[in-house]
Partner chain sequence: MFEKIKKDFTTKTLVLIPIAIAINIVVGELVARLKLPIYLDSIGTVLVGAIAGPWAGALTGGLANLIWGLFTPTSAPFFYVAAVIGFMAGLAGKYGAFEGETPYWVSVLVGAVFVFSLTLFVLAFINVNVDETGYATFPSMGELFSRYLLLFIVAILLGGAIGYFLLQKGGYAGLWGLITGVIAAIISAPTAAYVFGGVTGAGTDLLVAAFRASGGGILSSVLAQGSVSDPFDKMLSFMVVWLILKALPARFKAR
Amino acid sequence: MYVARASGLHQLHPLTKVLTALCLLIAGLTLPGNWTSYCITLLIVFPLSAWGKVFPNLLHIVWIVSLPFAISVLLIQSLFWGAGTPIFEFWLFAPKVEGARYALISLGKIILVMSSFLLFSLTTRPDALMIALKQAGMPSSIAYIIVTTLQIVPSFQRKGATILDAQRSRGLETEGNLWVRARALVPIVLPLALGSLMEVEERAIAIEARAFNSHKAETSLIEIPDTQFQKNFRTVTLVAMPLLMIFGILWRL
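May I see the structure of the chain on its own, in the form predicted alone?
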């Protein structure tokens, strides 16, 4: 998902961006107020994405991913809320105002989680993140798992598009009614699953060839710039996150 840009956000240390994203998530989920998540997204996440010159990319992905969630959450919560004030009544359907309001609040939290994660992914190189995590003392295996998790969705998308083009070139019908698309699912999913299993073995051979499990100090060609201000900011963020969680728990009690 990384989008190369010449921006100040891209130049920040990866750990600074990781902790910022986590702090925004915790603040949106713990601070009081039904619309806090929307405020954090609109007033912090979106301006940060504009600073990083990835706002159109972020907005496009958030819109595509959140639209199915929005439709399903609104329908389920408003139609099956139970007792409440109906928005309108038509036959068996009577969506409730309280259900729609709860759905909008839940959707705000979903959008905040997605936008914070996507902002970090769009502005952080995976290799720089892995190096930063290892330099911070994290075991190589855990750092590799984190970076691989960030790359798994784009990797599956690329493989799926390649397999789809290959099957189309062989005459497979992938467009049409629901039955035609269902029949095309197996010839696409099966090579994708087998290819992923083969890639696991290839990755294992590659990381072993690079002395991944060696206990000696590693060097890197990539220099990750860091400043004292960012180090202080990370320290403050680490302290602020548990305080936010404690405050959120006490507020609810």
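Condition change, the form predicted alone to the form predicted in complex with its partner chain:
Nothing else is written out below except the one chain.
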């Protein structure tokens, strides 16, 4: 996900970015007003991503991912809204204004969720985030899980493809009717899972041999730069988030 750029956003402390993204997300979902999420996306998230020089990347991903959503939500909610003002009537179809409105509001939330997430994931190296989280007190085991997952997924995808090819060359059918395709699943999933489970022992030994379980306080090779201003800013976001949620709930009651 990470896109390397020389920008001020890239240089911010990873936790500053995570908390900002979360804060924007929560604000967009809880603050009153149906179009708040659009406002936050357009007025805050997009400009921030432009500052981070990743606006085109962000827009591209948001477009690809939200398009099927947009189509789905617009069709379903406007066509099947029930009682309401029809936009037009054609044969059995009578999309309703209220439904379309609801769909657009939903779409705004989806876009906000995606773009605030991307704002930080496009500009933050996962390992930097992990080191920062570790320094903030997160157990190093969680950091290990996250970074390792990101690194091994490609090799597992290759492994899956290899098994698929091997089984196909042995005559496994992967095209045809539903039942044929469904039956192809087990001869592929089983070897993949069994092979991986047998690897677990060796991998565990390998990292234990490197003092993974030592009870000493860990040190870190890489240092993540931080500033007092950012520290204060993070405190503000941490206070703001629960307040936003409470306010959002009270407003709706």
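Positions refer to the first chain, counted from 1. These numbers were taken from a predicted model, which means no experiment stands behind them. We call the rigid core the largest set of C-alpha positions that still match within 1.5 Å between the two forms.
Would you say whether Asp226 is displaced between the two forms, judging by a C-alpha shift of 2 Å or more on the superposed rigid core? No, its C-alpha moves less than 2 Å.
After the core is matched up, is the C-alpha of Cys39 off by 2 Å or more between the two forms? Cys39: C-alpha displaced by less than 2 Å between the two forms.
Does Ser66 move appreciably between the two forms, meaning a CA displacement of 2 Å or more on the superposed rigid core? Comparing the forms between the two forms, which are aligned on their rigid core, Ser66 does not shift its C-alpha by 2 Å or more.
Core superposed, what is the CA shift for Gln167 between the two forms, in angstrom? Displacement of the alpha carbon, after core fit: 11.8 Å.
With the two forms matched on the core, what distance in Å separates the two CA positions of Val200 between the two forms? Value for Val200 between the two forms: 7.2 Å of C-alpha shift.
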